[in-house]
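Here we start with a single chain on its own, the form predicted on its own, put down as structure tokens.
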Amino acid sequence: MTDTYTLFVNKGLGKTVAKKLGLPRPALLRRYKSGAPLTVGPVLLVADAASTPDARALGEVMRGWGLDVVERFVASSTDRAPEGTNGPRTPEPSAPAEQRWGAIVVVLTGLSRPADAAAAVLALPDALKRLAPGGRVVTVSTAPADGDAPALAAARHGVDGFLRSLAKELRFGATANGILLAGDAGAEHPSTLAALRFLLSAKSAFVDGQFLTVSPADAAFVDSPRTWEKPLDGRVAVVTGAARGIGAAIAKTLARDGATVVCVDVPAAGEGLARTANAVGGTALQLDVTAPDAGERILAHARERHGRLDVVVHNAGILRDKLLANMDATRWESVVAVNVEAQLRINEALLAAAERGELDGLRIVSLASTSGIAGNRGQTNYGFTKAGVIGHTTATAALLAAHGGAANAVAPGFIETDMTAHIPFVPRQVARRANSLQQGGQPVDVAEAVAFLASPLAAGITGQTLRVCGQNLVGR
């Protein structure tokens, strides 16, 4: 779907209009292209003394993938600044007067109090007025743990409100999100370099202000070109609700990563099941997600057809839309049968073949929403479903783990579908506008999150719900 008024106000009169009266200007967004640079410039990375040994190993990952690395280590903060100054800080090091930072990346490990983050907090000012347009903005810092210490509490919890508060400064299509290190999961760690990868790229164009946390995992993992351009070669996945919208797109965005990929939805749907499947070189198999023997049958379809059953994501879901006072039982009970009882029910069927010792290493994606975070007017029963999602998932990954597999979440906001084209001008344009980067999302946006969560390469990163939303101004 379109953004008239996106593509209106980039170019040509709109754009001069639009300047003129000083009209919001959201960015065309960087999305991935085959062959495109990772990252539009040279990545600035800083880091205070605590944190430089993490910084130079993330440092020469980066160069290996090709990346310019300029290294900014600032002194400690308990180096007292001179009086009359607001904190440590150290020229930029030297670059052209036009250069422009592609990225820069910020690692903040070694916290242990709330003063320690000014060394590198306050080298930032003057490398943020070089980020590029669709430039990104990453931290990696420790995640808070139980036990921590008052102190180091507040510093690891600080870089959360920072981080947030920062995407929502950024322009001109930039992005800030975090990377949080948990137990001994460190910055060497397969899905450390896998997150900070994802989020350097074009594919996390509408990933804004948000965090992934890595825990320590056992992961294959092998890091070659082969690898980062089809993470899913040789695996087979699920898509469920693939017909069409943000279903299908993930479908195709699997498929360009790989897998074989298994398309499934309604018999009503066939046609444009079947024109998906056909699109990404699949099979499609018609079913209803809310038979009981759903999960039976979407295991043997994958096994007889393709002999192995690695990545499932359930995408299906419906809308009845209706103020609680005047909601009735078809309309709340369809929505949970479809949205979360289905998911549950299929999630049963995979995890006793685990246990069974017919599925292993089980990667399982499912697609929640922001009204399941911050709720939404006249979507109780969704809103209940979609929360319902985020709980089954942290639940489920616990049960996976025992068998090599991790499930996760991916929670869209506002996304161009046939959809959300049919919300009335209004309310459609101020949902739209109503995140930090100004603008609906693509579904494949919600693709791309869904495709690194479902990557072996993420095995480090489990019962987790990222949100595709721009940064959306409610909730989290």
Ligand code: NAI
Contents of the next structure:
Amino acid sequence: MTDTYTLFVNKGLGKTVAKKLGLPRPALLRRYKSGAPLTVGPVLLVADAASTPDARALGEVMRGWGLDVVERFVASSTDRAPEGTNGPRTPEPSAPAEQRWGAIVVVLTGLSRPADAAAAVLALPDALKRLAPGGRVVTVSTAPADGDAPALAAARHGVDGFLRSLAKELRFGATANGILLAGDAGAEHPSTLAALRFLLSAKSAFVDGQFLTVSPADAAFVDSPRTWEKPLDGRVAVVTGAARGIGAAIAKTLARDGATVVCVDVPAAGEGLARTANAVGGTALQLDVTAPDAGERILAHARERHGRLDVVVHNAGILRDKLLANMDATRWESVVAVNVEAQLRINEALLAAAERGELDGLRIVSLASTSGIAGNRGQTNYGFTKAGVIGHTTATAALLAAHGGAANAVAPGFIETDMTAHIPFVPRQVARRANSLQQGGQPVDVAEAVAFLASPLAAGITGQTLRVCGQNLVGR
Ligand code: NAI
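Right, the form predicted on its own is done; let's see the coordinates for the form predicted together with the ligand.
In what comes next, the whole complex appears, and the chain from above leads the way.
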């Protein structure tokens, strides 16, 4: 549920008062609806000369998605604005004056030194003034690599600071995210296109100021989805901790995308578990993920009931917050057992099956947390486990690669669930507003990121942690 303050400042008197007093005015975020347009208006495609071939290719693809794409390819920065003005030398392309951009896609793959960025970047100020509420900025650039010359490294790293700063400037629910192309992965790689579509869409409502890196994946495992609406058609997915909260939202979203879902939770949560399993037309498996044979039981259930296993989402997690000065063994050990040791043990069973040739192309998505990135007072145990999830995800991705699989993590920030509803009022308000979108995310926002990473086209995205935090102001 959207919080009361956000609802209040978005209508009538509340809107006027908040405006007058200069109070934060979090926007009502656009969320995915089947059949709704991908973006809220036409797409402005901006590129410097060296990036134009990649931009043209992306433009073709986006037109194929039914988007109205307007190209603005700038030969050099001097082409764009007469000296001493912000105005363009050439008029703003096509779209009528009242038309707002649904998205601005900036292609920077051709940068070879920092000075090159000016051409495309200085084409943005006027366009940004016409970015629609809920609009998107997406950069597509080349990932820094070992051996880059200093000037090339400066340009490629520069995109990171540029994008994260721009994301903090956007308002009215607009977001900015980037795609980094690594190795031989190009603009037309299926995972680049899948990432672009995800970042343009309402599915990425609470993803802000983040990057997705696309690596060349074994072509054999980059399946085309049958449709963009049902990318998981014919797949079998397991979701742990599915009885409620984020886990239930993940189960529903994977089912919406076509997967048959096995819902796992402890016997004590049996009622909620049955409710989720029924809602998604899947099966329920009552299982404590800390059981030594949890991995084998998950595999056996998926195979016996559904004939295969394609996706495992490690969502089950617990909190036992205490300052370290007051920490006891039960609080520490239970959090470690559920949040990280269980994932590791289940993954060992899955990897053993992959090595026997029984599980090709497996996708694992694990729930981390921004507490595992920035730390959080009272959460040394939780932060330890969530940072551990980020660590084992990279290591597991390397092992799964040989079997066409991928492992990624999603790190939610403040999400409106039963867990966060129990935080006292004042710290809850502070935590909820401390991000660029000035609100908490919804369980479905996390679920959309998980579903994207689980989808066949995301094969080139592996070993990564995607934050779903509205660009939470905490960070390293
Ligand atoms: P929740 O407490 O509402 O749901 C967790 C589910 O996991 C429950 O259904 C519970 O029964 C199940 N579970 C717990 N221990 C289990 C075990 N040993 N075996 C099987 N199932 C078990 O939590 P919420 O908020 O939905 O969080 C889901 C995940 O997202 C967790 O990993 C959490 O750490 C993570 N997360 C949540 C954030 C938030 O703001 N809500 C922020 C960052 C991360």
